[in-house]
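Take a look at this one chain, the form predicted on its own, written out in structure tokens.
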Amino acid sequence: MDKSKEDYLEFMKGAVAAFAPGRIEFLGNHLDYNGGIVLGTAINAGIYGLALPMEGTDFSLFSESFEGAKISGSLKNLEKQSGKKSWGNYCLGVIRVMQDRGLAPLHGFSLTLSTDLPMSAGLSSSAAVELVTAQCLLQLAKQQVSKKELVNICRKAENEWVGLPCGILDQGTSAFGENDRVVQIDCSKEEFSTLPLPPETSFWIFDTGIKHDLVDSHYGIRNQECMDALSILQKNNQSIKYLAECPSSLLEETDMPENLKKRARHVVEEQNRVNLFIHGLNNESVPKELGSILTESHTSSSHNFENSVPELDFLVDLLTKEEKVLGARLTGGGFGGAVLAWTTSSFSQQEAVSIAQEYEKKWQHSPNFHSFLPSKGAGSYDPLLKPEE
């Protein structure tokens, strides 16, 4: 063995990796903190992360969507990151929650972060980051858990530690993915079931490149507004425990003031959407008929609950014009962000450029695109290897 390779494994001594996948949100826009049952498809990109174990309680955090953000902190201190440096929130989280929990390593560390996955394109890199970050430290701290308690983590970390109040169906689609399967998460239950996609279909994502910052955005209104709804309700039926199992005749009988109503038939017509999907996919229907649900998604988001943008609905009028597209809507919070388009596979490369160049004649700037792959979820691997060895 030559001497620049014994250095580099005495180096590499006592590291661990993993990778997390990003996911599409394939439908139930919204449902997930609603109590209702979502679809999500993980895919085949993600975040890889590499932790190196240190003496002491020091660690650091490093990535490289963010050059020049390093982090570096105590383990005995944790404090909130803002700026440029804010992105370490979702690994400080998990790190807090971990700790509360007796899982986290008491020996400092270097973990370091890198991505084939587009940022800020509804994929969750966010998510991500957290399962990954959750999968390093378990592995460090030689501890394990269920792959329903690495989610519960992972979304706790978000809620209380970044500020955001997320579902499990980011965490949940990313942990639990299969090759050519849609995840099935019921969120009130928190169970997770995967069921399969039709063979022939194809992911494609068309990113506005307008960011959304969802701790800053509208979301949490969202939310909020959701919650005034079910509480009003309630009011009228005590046994109605999350919006999305509320019955539309209910809901359509009950005084509330319009924006609420709104957001809350949103809430109650998508859990039907998602439902009629999943007893097509069941029973095997047309993939033609099931993709017309997605673009009636689209259309609910857009006027009832008020989460697109022009530009997102301009790409959705776009993209279901094409013969080959089976539906399209937006994909992730909203407010912004991208577009999934479900289409046959035979779908090209040049028919995404085509509808690129439609959209850049509208906006003055063009979408980038992504094609995808329903993929496993995410994991640990020896990092000696790579992910897929």
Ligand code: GLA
The other form holds:
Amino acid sequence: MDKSKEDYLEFMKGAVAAFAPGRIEFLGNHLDYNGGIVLGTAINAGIYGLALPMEGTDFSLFSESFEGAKISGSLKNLEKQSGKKSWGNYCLGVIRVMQDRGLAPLHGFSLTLSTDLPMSAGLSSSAAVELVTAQCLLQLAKQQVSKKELVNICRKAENEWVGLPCGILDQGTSAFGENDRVVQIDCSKEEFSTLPLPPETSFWIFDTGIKHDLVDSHYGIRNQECMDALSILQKNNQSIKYLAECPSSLLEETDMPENLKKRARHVVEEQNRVNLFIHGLNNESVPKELGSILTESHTSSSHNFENSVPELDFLVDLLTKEEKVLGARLTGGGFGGAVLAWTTSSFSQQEAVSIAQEYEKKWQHSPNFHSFLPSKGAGSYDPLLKPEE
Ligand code: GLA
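Next block: the form predicted in complex with this ligand, after the form predicted on its own:
Now the complete complex, all chains and molecules, led by this one.
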């Protein structure tokens, strides 16, 4: 073995690595924290993490995506980050939850993240960062947990350390993804399964580039509005535990402020759409019929949940005029970010370029677009080998 290889192996001693994919919210908008059933798909792009053990109890966090934002600290005293270092809160929250559960390493480490995932496009880079951090730390600490607990750790980190009251769609999809399948999550029971997608269909993401920072956005307000609507409904019917399980008839006959009714209507009807979609998938409905359910979801986001923006509405309108587009909708939290177009597999790069050009004529900036494959979920790999395809 030549000297450079020997030095490399010495440097990499004890190194561990993990990958977690980004995800596309396929259907089930804002249902997760309302106890609904959601559909997501893990994609073939994500976050890679490499961790090396260090002596002592200091750690460092580095991401290639955030210039000049390396974070150093002590495991004995975790500190919340702000400004350009705030990306590190997704890792720090995970370290804290794992420490509380006795799962974190007691010795220091360095964790380096790299990515091929477009940032701020509603593809949940944050959940992927959390999952990669958790998997690297588990390996360093020689601990193992179930995928379900992994999801729980990461969601708790985001709720409590980052401060976003999200559900488990992002972490659950990234953890449980499988090739060519959508992940179905029953969020009230925290149950995960997968469903095959119709063959010959593709996913395209058109990213408006409009800043999608959920922590600063109306996400928390929408969450609160849903909880307020739920408490009003519970006064009439105490057996309702989650907004997503409220019957439409009860919602419509209950008096509540108009904004709350609209948010609740979106949630209740979105749950019906998800159920219809799953039923259709299981009964081999034609993809065009299934796709129209996605487009109806967008209409409801735009009118009832009011988490769309004109640029997203414009993209959905453009896309759904195309024969090869089965359905299109905003994906993720909303208030900017990206549109998912579910298409036949014959939808081409050239057709995507035409859509982008039409958009640019109207908005004077071009959306980024990408096509993704439904892919397998998060996992660890040997850092001395390439992760398997
Ligand atoms: C974001 C959140 C998810 C989910 C979606 C909306 O992606 O992180 O938990 O609530 O928005 O469906």
